[in-house]
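Just the one chain here, the form predicted alone, laid out as structure tokens.
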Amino acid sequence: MVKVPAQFHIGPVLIAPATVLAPMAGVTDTVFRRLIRQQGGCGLLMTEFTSSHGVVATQKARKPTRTFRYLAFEPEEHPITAQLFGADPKVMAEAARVCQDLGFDAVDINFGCPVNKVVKCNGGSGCLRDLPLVRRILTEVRKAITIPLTMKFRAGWNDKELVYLEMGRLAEECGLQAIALHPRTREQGYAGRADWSRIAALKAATKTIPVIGNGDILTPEDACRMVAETGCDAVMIGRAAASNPWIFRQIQEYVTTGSYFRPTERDRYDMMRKYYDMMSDQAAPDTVGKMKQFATYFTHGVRNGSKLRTIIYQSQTVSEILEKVDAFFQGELVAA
């Protein structure tokens, strides 16, 4: 069995094991990242993708904003990367300097987001149609910081405008320390299959920096299969981690022993309760909304999960949600 590597480097930063939590808007905040870190097995955490214009505006205003909450992190989250998006090279460079000053281990640039409101501003995957702009952004940001610079991107705008090999060359020429490819196109969104052969082609064409593979990893077996089929240096997991926060631990166990932990109903309850307790301790304005959002993810695999989701969606306060989660699982565990 070809295994997920035990480690890799992003410049001088050691990532061990070679697994990365993908940046996900509305998901990978500091609470979720710390939950992932506590489960074990994740080598590198990444923030939600963050507007470079928002970072710079907040820095100039010198007052806390929602944008800066995206960049909040705790010491136990190291190594951690800040992910930025934008299309103005100067603004991107200034935002990257702010992230370096905040103590991040690396900065990542998002050239993959397919969402319309980002793309219409030429951010995210919108930049894939303007490679000279990509070069200017990479050049300016690389000059602005001393910590490692990486980027995450899609294969291209559509199947007729594939630019992932050119993006790899740009990364090497501009002095980046790693790249991550999600091999779907912007046009695909999250539909269809992630074509891992594109990751393999990028790895074969890239000589000096690590290639991180992303897309359609749902199980530990998938992670090892991606490495076997593509030769990638590390794997990045997004949506599967939201519904299965144990996946990084499972990958580490699988490559070590050939088998892995499978959560029981009790484990699912304990994990859900832990996340909700962490959320309530944070006392953010959107705590109830976040609890409802994560109910969608965390009830995946729970017996009678649809019933639990309905109960949570109908609740109005943090205490009500906690009480109803406790009561639900108490009944389910007794029934089991």
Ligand SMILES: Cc1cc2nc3c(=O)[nH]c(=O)nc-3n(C[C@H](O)[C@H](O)[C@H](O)COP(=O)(O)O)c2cc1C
Contents of the next structure:
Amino acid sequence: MVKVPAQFHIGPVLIAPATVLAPMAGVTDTVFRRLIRQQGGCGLLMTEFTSSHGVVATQKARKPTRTFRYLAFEPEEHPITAQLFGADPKVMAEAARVCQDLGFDAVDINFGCPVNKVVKCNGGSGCLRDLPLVRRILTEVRKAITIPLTMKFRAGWNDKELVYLEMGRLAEECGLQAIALHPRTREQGYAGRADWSRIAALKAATKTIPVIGNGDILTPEDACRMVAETGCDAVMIGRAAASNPWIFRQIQEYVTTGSYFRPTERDRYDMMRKYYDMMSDQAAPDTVGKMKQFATYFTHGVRNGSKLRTIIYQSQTVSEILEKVDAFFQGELVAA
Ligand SMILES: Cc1cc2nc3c(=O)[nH]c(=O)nc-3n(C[C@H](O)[C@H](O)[C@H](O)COP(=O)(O)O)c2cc1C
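Okay, that is the form predicted alone; can I get the form predicted in complex with the ligand now?
Time for the whole complex; same chain goes first.
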């Protein structure tokens, strides 16, 4: 069996095992990242994408803002990468310097975000239609920091404008330390399948830096299959980690023993309770909203999960949610 590698390097930073939590806006905040890290098996964490303009403005204002919260992390999160988006090379460079000063292990640039708000300002996947701009951004940011620089990108704007091989070449020429490809196009959104043959082509064309494969990994078997089919140096997992925070642990177990942990109802309860406790300790704004959002992810696979989701959606306060989750699972566990 071809396995997910035990490790890889992003410049001098050792990532072990070779697994990465994909950046997900609204999901991979410090609480969720720590939850993932505590399960074991995840080599690298990444922040949600963060506006370079927001970072620079926050720095100048010297007061806490939402952007500042995006970049907050705890020591146990190392190694961790800060992901930035933007299209102004000077602003991107300044924001990258701030991330370095905050203690991040690496900076990643987002060239994949399909959201209109970002693309309209030329950021995210908008840059895939302006490769000279990509080169200027990479060059300025590389000059501005000494920690590793990586980028994450989609395959192109659409199937007629595929640029992922050119993007890989630019990354090598501009001195980046790793690249991650989500092989869907901007126009594709999340429709259809992620075409892993594009990851294989990028890996074959990239000689000096690691290639991280991303897209549609749902199980440990998928993770190993992506490595077998593409030769990628590491795998990155997004959506599956939100509904199954054990996936990295499962991959590690699968590659060492051939089988892996399957969560029971009790495990699902404990995970949900732990996340909710960590959220309420955080005292962040809109804790109730976040708890409702995560109810959607965490109730996947829970027996009578839709009933639990409804109960949580109808609750108004943190303590009401905690009480109702406890009561629900007590009923379910007794009935089991
Ligand atoms: C809710 C959500 C938010 C996302 N936010 C980001 C982001 O901030 N930066 C980024 O590079 N990609 C973002 N992505 C894309 C993921 O990182 C990943 O490339 C994509 O989901 C494909 O991987 P998957 O099939 O493992 O989910 C986001 C995806 C989702 C579902």
